[in-house]
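For reference, the chain that follows is the form predicted on its own, supplied as structure tokens.
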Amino acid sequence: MAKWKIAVIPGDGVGPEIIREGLKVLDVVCKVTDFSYEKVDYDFSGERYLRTKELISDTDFSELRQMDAIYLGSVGHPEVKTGILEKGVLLRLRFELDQYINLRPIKLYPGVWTPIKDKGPEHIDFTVVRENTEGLYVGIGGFFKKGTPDEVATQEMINTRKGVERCVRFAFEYAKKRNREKKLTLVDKSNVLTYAHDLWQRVFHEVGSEYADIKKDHAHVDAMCMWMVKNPEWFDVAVVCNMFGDIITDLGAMIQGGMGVAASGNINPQGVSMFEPIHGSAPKYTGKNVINPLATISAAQMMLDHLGEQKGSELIEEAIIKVLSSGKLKDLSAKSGVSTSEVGDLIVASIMESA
């Protein structure tokens, strides 16, 4: 029986409520399969910051590096200046733990409404591999003559050969493992960003020469946004830089039914990876037990898949599909009429029935 050590960061706003349901699902999966886990709680949140002015210490990182995975709820507090928690918690976790891949399945489940006319689950099922520790998010830049009419603000896009190559190679391997269309699309803006994305182009073709069985495709990011709406069935796996990946994965969330079902993994294939819903902390709904936790439960499913717990991962995804197909959830919004805890109970009941 495998025993995993999982760091749990409930975070802010609705984070503790949705993580509660995700853990409820993990607990029942433990009972019906042959894996177990130890939960280690960490209070990296806006409330703690307001109380102590502390975010994440070096000691915390020493402990986190000993974990098998991190399970995160949400980050963001209305009384904390924008950027403090995002940079001090989210980005620092990704950068310090070298989680250089952001993995975003964009999958429309049966029973979920999509705003795209005449498209169904058979059309919307692809994955975006986003570079996660370089680009504009490195934060290199600054101000000159700030607050004056002559102000200059700069933010540099950093792309290293090592960073681009390991992301592209991960994407090729993922397309091979996914074994669907075996097609990888490079998404860039090489017609304008002629230095940074020339590097992406060269690396993509050089690494791609090692993967003769993977079809290679290319799309400029603006065209990608159009085609994701018009022809989402064209895509299998897409690889993209940090900033553009941030944008197109939010578009992806909308075409798969909304933020309520979208999950992501921040992956270090050789280290500790972190799994989370992509939505924010939704402070106005805090404590109301109305936020749909399916994205957080989907993040748990991704976490088990990453840990090699295929049976548990499959049980969770099958339960999500059954519940969404049952008609018991009219929509995925906070106004669905089904509480946070009730959604968790529905998933648990479905797993128990299937086990």
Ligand code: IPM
Contents of the next structure:
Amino acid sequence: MAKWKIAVIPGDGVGPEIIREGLKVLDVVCKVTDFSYEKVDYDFSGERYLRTKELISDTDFSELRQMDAIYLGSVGHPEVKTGILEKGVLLRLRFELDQYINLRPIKLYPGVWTPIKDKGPEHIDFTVVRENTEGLYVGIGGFFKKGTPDEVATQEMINTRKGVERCVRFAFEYAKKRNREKKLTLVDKSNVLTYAHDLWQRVFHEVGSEYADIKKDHAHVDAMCMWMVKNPEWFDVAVVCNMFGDIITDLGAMIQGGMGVAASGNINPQGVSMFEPIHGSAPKYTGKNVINPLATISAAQMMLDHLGEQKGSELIEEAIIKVLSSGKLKDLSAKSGVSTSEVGDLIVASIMESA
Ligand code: IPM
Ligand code: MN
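Same protein, different state: after the form predicted on its own, show the form predicted together with 3-isopropylmalic acid (IPM).
Once more the chain from above appears, this time first in line as the rest of the complex follows.
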């Protein structure tokens, strides 16, 4: 029986509440399948930063490298200056653990409302493979003559051959494994970023020549925003640079029913991966037990899938689908009238029923 070592980072705001529900679900899945896990808690958060000025230490990193996975709630604190926790916790984990893929499924489950007229679950089911350690996120740049009328600010977009290639290759492999339409769409802005995204184009076609059975498709990122609303059924897997991936996956979250359901995996195929909801810490709802934990529960499902616990992963997804189709949740927002812990209970009950 596998015993996984999982680092748990509840984080800030509603993080601890949603992680509690995710763990409740994991615990029941353990009981009805045949694996167990050891939980190691880490309190990286704005709260701790305000108290101690500490973010993540080198010792923390050497421990984290020994884990099988990381389960993260949300990071962000209204009293901490913007950028400190984003860069010092979330992006630092992604970069130092070389989680070079951000996997973001955009899947509309039955019974979930989408703002897109005349589209249903059969039209909205694709995955975005977002590059996660390069691009505009590397933090290279600076100011010149800051605060003067002659100020200059630069922020470099870094694209390495190695970084682009490993991401594109992952996306082709993913499209092959997913075995749906076997189609991969490269999303870029190669009509303007004629150096950076020329590299993406060349790599996409070179690597693509090794995948004769995968259809190759292309969309400029602005057009992608249009097609995701107008014809989401065109997409199977899309591969995209870090910044554009950040933007289009918020749009994706909206068409799949909102931040209440959107989950993601920060993947290092050779190392430690981290799973999280894509929403933030929602400070104004902290401690109110109203935030929908389904995105975090979905992240647990992605984590089990990644660990090879297929049965457990399927049980969670089936339960999510059942609960969403049951009509018990009027909507997925904080105003659904069903509390955070009640949603967790519904998922647990559904897993128990089908196990
Ligand atoms: C996300 C978030 C992060 C990002 C922020 C919080 C740094 O928006 O996970 O999409 O930009 O990647
Ligand atoms: Mn984002």
